[in-house]
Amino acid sequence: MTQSGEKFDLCIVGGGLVGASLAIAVGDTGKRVAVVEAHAQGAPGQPSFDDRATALSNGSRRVFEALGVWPRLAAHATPIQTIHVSDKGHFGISRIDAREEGVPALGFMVRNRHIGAALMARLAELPAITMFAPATAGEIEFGDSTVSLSVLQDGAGESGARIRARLLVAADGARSSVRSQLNIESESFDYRQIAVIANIATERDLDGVAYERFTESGPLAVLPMTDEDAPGAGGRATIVWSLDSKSAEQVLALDDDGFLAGLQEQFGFRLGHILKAGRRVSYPLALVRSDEQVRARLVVIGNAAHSLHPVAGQGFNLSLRDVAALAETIEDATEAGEDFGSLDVLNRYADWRERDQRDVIRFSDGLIRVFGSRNPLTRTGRNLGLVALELLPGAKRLVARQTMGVAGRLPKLARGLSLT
């Protein structure tokens, strides 16, 4: 336990994927970072470390391999070759290839469980970190160059020791107790959707193809991976099954034959049959942003800040884009001798991040809005959208470059450059 009082540089509520990076940039810069954490370190009940699976891009890529995180993961990546755009039952058809845009691979699928694992082995390196794990983050002070908290370790209650920092920073998701005890509000716009999501085996091998297939139910992506524990012919994948939330009731209640039987009907034969299918879990689907992300002292990132739909896969590769983003900034105004916790500097940070997480929110709110829609006029302009993009190689590298988290202004980190 630290004394009463001690300082840091930075303190970080939330050591799930996106704190743990941030920690890590910052840490690895020499700075003093106290990362407050709710659940234990390795416990399975933390959600961002559970078997779940994350599409990380050509730019997230980059960042872990200037963290030094990516040794540790590139053995349990799986590449993703293609991209393969499909709206069922009609004509529109597109695909994104690595080899048309020169790079060996658009992305790459890792299980949560396993960039958890490499984050805290990294964080474990750094010695200017402290974790507090269990924890939880009390009362909130901010003054002109420190803001305090009390830290409720191991049920500590009120009596909990008391750090401050000259930063804080919420990365503790959607429903972040920062951002309500500090009074921010944010927009939410329920999709009335659920993701169902499942490890499946399919007859044939993906290739390294991940497909996004649009539905009248809903998109749904089948990503492919690579089955560690059950290694064997065929292919493996993870799916992605967004439904209006009657239809995932009654897909969640189906057995196991049901289950699959439905998912085949709905993805087709590219695969052959779909012969297997793990444990089901689901989750809401709703865009959240946070009406400020920074003020003087505070920086809110992460699903604090901005929750997406999941149906280009973007969310945690803006967040990581954030992070790099930061950690520069921090950088940069301590090398020119400024405070880097003063709103002057925090606002160009979010200056600098306005651009990118517009335009990502916008590409992924539009996607589900227009394939979502029955109406003829709009279903024949999407398939029209989906020709010319295959036809079109301009536009197609647009979108391409947007998917692989390498358009606009990048952070150091995101072109896989040290920030020191």
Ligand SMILES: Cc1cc2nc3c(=O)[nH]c(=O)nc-3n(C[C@H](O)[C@H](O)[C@H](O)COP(=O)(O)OP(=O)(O)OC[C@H]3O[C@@H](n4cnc5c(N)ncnc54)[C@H](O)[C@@H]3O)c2cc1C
Second form
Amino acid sequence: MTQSGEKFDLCIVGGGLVGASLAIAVGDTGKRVAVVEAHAQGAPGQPSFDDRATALSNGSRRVFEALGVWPRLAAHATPIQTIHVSDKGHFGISRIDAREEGVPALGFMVRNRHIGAALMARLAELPAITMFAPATAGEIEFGDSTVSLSVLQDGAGESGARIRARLLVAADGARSSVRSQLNIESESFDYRQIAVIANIATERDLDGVAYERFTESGPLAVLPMTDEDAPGAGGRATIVWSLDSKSAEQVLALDDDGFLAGLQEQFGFRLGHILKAGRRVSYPLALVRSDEQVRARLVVIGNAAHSLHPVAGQGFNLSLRDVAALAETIEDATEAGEDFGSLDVLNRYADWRERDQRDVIRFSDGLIRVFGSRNPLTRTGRNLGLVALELLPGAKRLVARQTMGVAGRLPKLARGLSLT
Ligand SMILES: Cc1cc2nc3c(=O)[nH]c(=O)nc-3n(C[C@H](O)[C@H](O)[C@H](O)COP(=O)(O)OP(=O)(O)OC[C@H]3O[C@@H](n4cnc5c(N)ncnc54)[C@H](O)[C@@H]3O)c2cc1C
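The form predicted in complex with the named molecule, contrasted with the form predicted on its own above:
Every component of the complex follows; first up is the chain already shown.
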């Protein structure tokens, strides 16, 4: 096949949280970007911009500030002042506090649909970005200096428009079709857990405290939210309750009263009574890692590159640092007169991001393996671990830095600096 068709600098397959963020980061520097997204803009079924809430680290806030996305998010963001970690039925408790860390907030809770709306509004302001949505990526073909793909839009069948770019980015989620089309293997570990998500109302306000409680059946996070749709006295929170598959099925099948009673039993009365719970939604949990993240003219990013257990709220924060580093690598290469789609340049990006990715994956996965264990030895160890975390400021700082997204060499955007 010939390498013809409309020419872009970058073509991103997948316009979810990560793909849209990358499009803005690169489009903001004036490069021509095509985004091929399976769902129409604003469609209720968009899986990335759903009813979940995401804990954004301070590093992510800085990236969004530098990209001009934060002004639209700030009004919807609930600051996290304290993270409170406990182990149900055991003595260890640990707190990480924003004041101790010398920051106004450890992070921010924002609903994914608000992040999606802010990203789409910013995308629309950047003339360098072309959205193909709803559309999927068809056949991909690599040439020496470009990569081409057919864009399959509704009703166009297999004969979609062909576009060319100097770099193709797969940001199409954990079950990436680009990865499979290019025979890129992935390693997957099924946690045999399902995350049950719901919004709840509590008797007492959370006052900016994010609770992470490790229970026999799995970790339960109760995270502070402000509810613009249903304001009122007491607290508003979103829960992420990771349960083994069988318990999750039972919890999902409970009526509202049964669900509230089960949740109260696991969480206790720190927030008084749990008064109400909204619709429950579930997500199966697995650790998925792509065997390759770069090839000549290709980068795999976001959930397509690494999809993590949400226990530590790190998946998107990590990917946003990848986005910032990739955009900076592309810009630096351009300034130096290099071909940013070449393997040499892309290897620089991969080398840069290797350590942060490895550390965050280890951290999230380790929490599940240690705190998900019923083994009494591991349980003693984890209680000691929580106490040690409380008593050793150095250890706590390390976890706090990881949580805030400030560990390792930070890309410019994550320091709030512009790329140009
Ligand atoms: C329960 C839960 C809670 C979480 N909480 C947090 C948190 O607090 N903090 C945090 O940092 N992270 C959190 N995460 C992780 C975060 O949600 C992911 O890191 C993020 O969704 C990854 O975004 P993505 O754009 O890579 O992939 P996705 O969100 O999967 O988006 C992929 C996009 O690609 C599109 N697409 C798919 N296939 C195609 C195709 N063939 N052609 C074109 N388009 C395609 C999809 O429509 C979608 O828009 C959580 C995850 C879960 C499951």
